[in-house]
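We begin with a single chain expressed as structure tokens, specifically the form predicted on its own.
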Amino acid sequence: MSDPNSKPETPNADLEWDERGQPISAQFGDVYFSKDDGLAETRHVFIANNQLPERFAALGARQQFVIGETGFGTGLNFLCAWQLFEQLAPAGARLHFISVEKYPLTRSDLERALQLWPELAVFSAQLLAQYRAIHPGFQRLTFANGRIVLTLLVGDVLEQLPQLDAQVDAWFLDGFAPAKNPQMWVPELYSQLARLSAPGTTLGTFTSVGYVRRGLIDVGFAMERTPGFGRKREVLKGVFNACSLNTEKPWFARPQTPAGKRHALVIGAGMAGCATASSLAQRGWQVTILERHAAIAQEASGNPQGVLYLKLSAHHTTLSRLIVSGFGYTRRLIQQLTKGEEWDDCGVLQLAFDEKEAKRQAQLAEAFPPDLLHVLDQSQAQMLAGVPLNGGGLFYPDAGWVHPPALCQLLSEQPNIRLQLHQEVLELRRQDGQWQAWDQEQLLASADVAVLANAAQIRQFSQSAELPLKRIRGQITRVPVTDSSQALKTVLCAEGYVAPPRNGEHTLGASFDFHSDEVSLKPAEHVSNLDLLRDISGELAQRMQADQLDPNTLQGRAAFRCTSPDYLPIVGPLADAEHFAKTYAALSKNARKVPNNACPWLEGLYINSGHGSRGLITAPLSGELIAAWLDNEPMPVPADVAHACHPNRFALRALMRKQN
């Protein structure tokens, strides 16, 4: 199998356009859809042959339907399925559409292609609005307040599908013809389709090639030829009649969601808590957020400007892939805010402050597509930044800054979210199938499910006391804008950062203090932030009159980041620590022997924490990950990324370290 972390050969589709304005793939020398009538072809080959009209209409009010597709292309199949779902499915049902695409269209090409179908314009417009930051890996897009979820797997199908954790109800086996794209139509693909299917999963495909039909039969699909569309005499449809093998390790298996009234407690109203509450509320959960402060976003999520900064590795590490997926999700999410006041896609420029950093940036530019990041020389960087700089750097054109409290407010403003302020939870108890949140003597709230999203305070609860979370103090500095400093047009980063003006101020930051528990502002850290500004641009520091600023009177903010030892967030269901160690004690003697024992879950207890300085990028997508765990939905990230963020990873490592 290919390396799942390898870089795509080219980031986007290379298109040619025929005389009727229809796209043709230059990479494969093939059409994206029938030249006769692409819309009718989709409805025949994929919609009708998967019996979707009948199946959508038969869904229950809380049921979900999952479609898997190879070859997103112009999005025509997705838009047709969405249109039909809106017409026939009940109001509370949800559609998950998962599509793999090696060469996604650019936004401009997608817009041009979708103009061919004005009858889909209401759906096309929404897709185009969300079609931003479509970078390699898993990219989640949500529509209709979460009723429609599109997860794009950007990359080679044989690299992406093995990382998908989902159960598919219907397959659209699309993609270019086997004669044009033989590397896709191989036994490894059919095995993945079988792994992700269940008895009764259906399949439709435009091809009728014999070796494709035989390959699908070999993995458990009952296939039949059926009349084709237009000039094509036959196509294939099928039903999966076998049982897929579950190879999930028990400590990463999905726990049963408590069978109750779908009520959830979320403890903490920062970015992680508000994002989790939002994802659950979109799925029909009644959510109560308990927050100890007088308002939301009072801790690390309360800074005036947070930077969407992607700290990546050229080796495509687990953390890097999480960051790319999380960045895309947050970038699409913040478009609902007021641009200029609550967010701005002004870009982020990471300066190459020495040779080592310049070399690292060059490696990153080789490892990622240019629409995610690219290198600028000094002249280009200065022109883009609007201020003099000492050198060039790495530019992230889709990034920028956001006002985190505004994003928290957006996430928490849903009809089935209830926010309870001045509620400090000191103890969790499990009684009569409910999680109860207590202060010293009073029951504050109870629900079937509880999600701990209150940063490092999570360790005060007995159920999560063993998690290795640590606090890091950070202080930002607010500096008034001057006539000349307002020329700054993009976020500049080196060891620190400075953002363009918001409400007449620049934000500078940020300090890192692993030892202090103080929340009061420290003049010495203001001085340090001003020194970081000088390192970024001495000219900009002069424009901001840094030498005349009194660190004793400067405004700013101090808060505590919460991070884990491996710098990955901690997201997922919690197990009973003592029973976990006993259940999997055999791992301390042989880490390769997987005991076939069910994990001792703490039923209905989850965590979303440990995001460190990356909370804007990783916390919102982690809310979707929590919802996927609870509602048995397709995961929004690759399986190995979900496992790497799982709370059980620390207990597993502790057991394996004890090997003789």
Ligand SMILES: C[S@@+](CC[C@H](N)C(=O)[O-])C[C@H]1O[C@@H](n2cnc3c(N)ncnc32)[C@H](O)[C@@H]1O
Second form
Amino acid sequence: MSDPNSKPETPNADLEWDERGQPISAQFGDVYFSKDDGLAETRHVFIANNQLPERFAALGARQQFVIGETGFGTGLNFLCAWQLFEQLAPAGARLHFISVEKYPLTRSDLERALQLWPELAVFSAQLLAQYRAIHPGFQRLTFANGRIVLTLLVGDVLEQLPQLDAQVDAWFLDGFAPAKNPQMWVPELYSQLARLSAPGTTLGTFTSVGYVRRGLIDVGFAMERTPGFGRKREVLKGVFNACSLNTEKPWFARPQTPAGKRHALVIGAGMAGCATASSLAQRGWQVTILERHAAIAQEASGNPQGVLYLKLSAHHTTLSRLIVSGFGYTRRLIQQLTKGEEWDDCGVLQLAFDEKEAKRQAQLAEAFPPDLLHVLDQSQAQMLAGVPLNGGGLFYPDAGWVHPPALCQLLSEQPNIRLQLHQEVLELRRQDGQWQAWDQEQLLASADVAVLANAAQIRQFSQSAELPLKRIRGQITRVPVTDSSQALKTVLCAEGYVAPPRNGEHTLGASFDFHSDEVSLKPAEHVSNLDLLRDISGELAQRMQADQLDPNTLQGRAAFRCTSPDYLPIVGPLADAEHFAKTYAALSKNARKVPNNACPWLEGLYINSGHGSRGLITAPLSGELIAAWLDNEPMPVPADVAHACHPNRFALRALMRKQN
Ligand SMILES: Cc1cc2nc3c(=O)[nH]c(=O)nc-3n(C[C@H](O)[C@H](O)[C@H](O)COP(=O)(O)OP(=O)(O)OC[C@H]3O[C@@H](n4cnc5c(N)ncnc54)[C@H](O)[C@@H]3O)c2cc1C
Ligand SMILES: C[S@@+](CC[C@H](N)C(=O)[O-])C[C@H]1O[C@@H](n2cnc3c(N)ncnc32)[C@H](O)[C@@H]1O
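Rather than the form predicted on its own that you just supplied, could I have the structure of the form predicted in complex with this ligand?
Expanding to the full complex; the earlier chain stays at the top.
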């Protein structure tokens, strides 16, 4: 029996359902939408009062429109906005919908609530299909091949909005009634709305409470009372007519995107390159990928099974938040692949192999919701894993494995992506506002924008030679499944990992060699992978007949991880290293005094690299991050996470170090 006084099992919405099947929040004692006609209320308060029909119809073919919302709830407002956008916005226009939600509905509650709106069924079915791994922080979902982008900020609005980097065109100020939810309707919220608005940004809200109206006026909205909906006499709408202060540090400011034909070169067809190409192609860019091999995913992204392995911190560091966001994004993406053959959400069990690890896991279980991770004791762990284990561990139920080449294939197979194989780029030249990719004396391709996604080889280009990327060799071992090893039902990890079978083989991983540059298989590394397996489960090693396997004939793969000194990927626009040092030289005398000089960007040059041992989790979302930098879109991750991944961070640190 669970203790009624203990904290709720999950931080999900706690719902009651009224006699008409409408949800009511038990946490707030309020309704999610008008009891009379929720759909008509949304269309009046949020859609009409923000003039969305006129504004959607007036969008240009490549324009985007950004809606911000407080309180995603059942997603009714989102679905209505999507439906209207589909009806009125021109092909090529895109809708960004950003919504904050402290208590996301569970998938089954969402399904039940959305059944109330049969006319939205075509949209709700797509939302439900993507509504997975909705864990704390920024969670991006994409629909209609990228035409509609939903960024859910899971957490309290007063914690989440300050992390957002976006410019909103229209606000849906929802959230329960001020009397039922006074913690949300506070000046800190209104300041954030103002920070994220520009002159002309509009706002609609269902409340007409005086202190809300005055609070919004105080931060720069011109507010107006308008007739309400149903039994409500009045509601509020407003327009922002102040200027928000730009406090951005110039080295993290958004560079101008070259006004050209929206043609981009992407160098490298691994996970980072394919993801970048996909995110740009969805935004109408023509993309040319240049890859030196005969096919995509031939290097680090070519293993038979990669694990969705989340190494988190209970302190919610930038890396940890990136991982939770990236995991959700990849997890939703791989749903499109063939389950069993190309991916499996069989869960990942990180074994508590010593006391220190058990302690770390207990802290993580305190810091994250149980639907993301929870501790299992030995018998629960064995039951889930299907094989005997020496102890328990931390279980990630949404995680599992994926066949990385299939994910690269999915991402790179789009009409406006052209793949040029057998093309090794040796030099990048800037000519007439274009980036040219050269192989000795042969021009391979040129475009307005180039994105370097060729792992550690980005250092071979003079423009990015300074970036501190290291190669770390790793080898995996492929072991044939046996009658008894196929009982393994979940990925098991300790220092190494073993996955349930795919195509009659288990993948064991992986060795780390910081010194070798060789790509050939090494029997000694098969031996070390088998030792890692024995540490995970001696019984499983026996079932896989590890002692009889000959390391000289075992199959496997070796490749290189590409890692930065702070283990964060390097994603974003690139500046000229020499000019950067000169432009911000003053920082080496006083790091607190931010010079107001514009950053010397290498116009149109971007990087997506340094994904280390977790590229499956970080590289796909980094494609969205590159697109956000390029197209001046809402960031898919918190601003401090985007800055922590920024290529300029190393040059900045070098300047600040000089100070001492
Ligand atoms: C043994 C091993 C096990 C791993 N296990 C996992 C795991 O379980 N889970 C996980 O999340 N991650 C894992 N990783 C890490 C993950 O594989 C990487 O982070 C990810 O694949 C990196 O993708 P990428 O596109 O940056 O690099 P790559 O896949 O290496 O792609 C770079 C591409 O650039 C091309 N290229 C390079 N130079 C040029 C040039 N000059 N011109 C044209 N093309 C060029 C290369 O040919 C290559 O195709 C593992 C890595 C290794 C090595
Ligand atoms: C009236 S409902 C929103 C209805 C929703 N827009 C829809 O279309 O279904 C209000 C929502 O705000 C959320 N909420 C309330 N206070 C919040 C806070 N401080 N931070 C984030 N979300 C909050 C609630 O959990 C709830 O889902």
